[in-house]
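Coming up is one lone chain in structure tokens, specifically the form predicted alone.
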Amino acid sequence: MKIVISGKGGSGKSTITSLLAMDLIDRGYRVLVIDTDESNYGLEALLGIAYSQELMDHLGGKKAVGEKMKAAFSKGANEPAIPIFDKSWSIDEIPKECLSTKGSLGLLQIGKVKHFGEGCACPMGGLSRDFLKNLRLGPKDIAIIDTEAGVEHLGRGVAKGADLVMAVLDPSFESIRLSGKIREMAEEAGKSAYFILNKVEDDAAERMMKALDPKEIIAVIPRNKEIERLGLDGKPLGPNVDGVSDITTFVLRSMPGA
């Protein structure tokens, strides 16, 4: 199973991510969390493990991945694959270099941009693709790949090698408006897209089921400010939250074979 985490800025979902990894990995999964975010430096910390080499330095660095992109270009591909996966990779033949690991949970981090002036993150966005795309499971792994904020990953076609496409919506008109387009894209990649309602208290949940299929919300969890406090001192969050079972009970029913 392989899920893609979308959403705005802000929305929670690396905090989303991490609390499902922990849930999952304490109902006996393997989870491997994949870092697509070339601008967030903090979901290492949220699941308390430190980050290895980036599989974009391992594969000669954001220029060389982006001169084999090119070249696929030139060849008048559509999407063109950087060609580097000969063949599927489980997780157990990922480079043990670019492999963070902590019992059952691994993290593998795609690539960051790193300087001024560097250019475009286009390259990150076609290695998160076909990275996906090539991954092969086994029946007690999941991958969760916590993405950019906004849709640029769908509009890369990341979301082609996935099984379930989960966006994370915080109590904002933004994020109701975003959430149409995830499901637009979503359906135009194949796949349905699901919703889980972050951050909200008072009648914010109420407010925002108004403007979504009800059939689409899959959790509900509430502000949690002890969340909040350990996301602010960068310490990792434990699997104890309100509503995360839910999404995890989705998550397994929706499992081939389930």
Ligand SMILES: Nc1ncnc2c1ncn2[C@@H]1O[C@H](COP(=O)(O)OP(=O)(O)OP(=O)(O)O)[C@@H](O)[C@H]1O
The other form holds:
Amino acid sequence: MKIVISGKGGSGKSTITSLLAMDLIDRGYRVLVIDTDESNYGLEALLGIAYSQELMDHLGGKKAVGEKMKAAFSKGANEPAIPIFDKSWSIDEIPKECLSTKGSLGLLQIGKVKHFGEGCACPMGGLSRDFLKNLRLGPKDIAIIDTEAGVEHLGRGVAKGADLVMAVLDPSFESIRLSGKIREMAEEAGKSAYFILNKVEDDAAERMMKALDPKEIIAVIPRNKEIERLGLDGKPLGPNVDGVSDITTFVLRSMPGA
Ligand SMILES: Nc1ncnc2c1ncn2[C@@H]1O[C@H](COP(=O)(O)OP(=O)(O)OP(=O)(O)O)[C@@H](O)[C@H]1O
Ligand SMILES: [Mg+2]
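Alongside the form predicted alone that was just displayed, please also present the structure of the form predicted in complex with this ligand.
Complete assembly follows, chain above in first position.
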């Protein structure tokens, strides 16, 4: 099961990614978290795990990967493909230098923007898409893909290899508006989009539900002061956050063969 987590900036994508990962691990699954956000750091702190080498650096760096993408494209491929992905990879085949682990949790980062004027992040998008498409999972493996804010990852086709697209919506007009675009783009990839209402207080959930199809809402996570505190201190998130088990239940019900 491969799950893409989308949503607007600051809606709680990385927080939900981390909470869901920890809950699935508690239920006996092996979880690979893939950090495809090329700009933001911090997922490792939420998970209480160190970052390892970026996959991009392992493959020779952004310039080298970008050149391979361009070469593949000029051969007439429909879309830029990175030739290294000529076979599928299991979690165990991910280069050890690139995988941080803690028990049944693995964290892989695709690559970050590091220098002023280094150019666009297209190679990160292509690498994320091809990695996900070629990732082979076992029956007790779940991959959760944390993405950058907005819909660029959908525009780059990252969701192509995913089984589920879940968007995190905070109580804002921007989130509700973006949910329509995410639904539309997920449908173009042949997937359904599901929504998690996050940071909800007072009557916000009720008001958000009026603007959404209730069938698409899989969980409501209240605004949680402990999450805010841990986030500010850069400390790992804890278990038993209200509403997270609803996401887990939905994911497990959607597993192939469930
Ligand atoms: N349920 C919640 N209650 C309170 N605070 C929350 C909740 N969920 C997330 N936050 C806080 O909101 C902020 C943004 O969360 P997070 O970094 O997970 O968002 P994001 O969507 O990944 O952001 P970005 O688009 O920058 O990657 C953080 O300070 C986090 O602690
Ligand atoms: Mg994030």
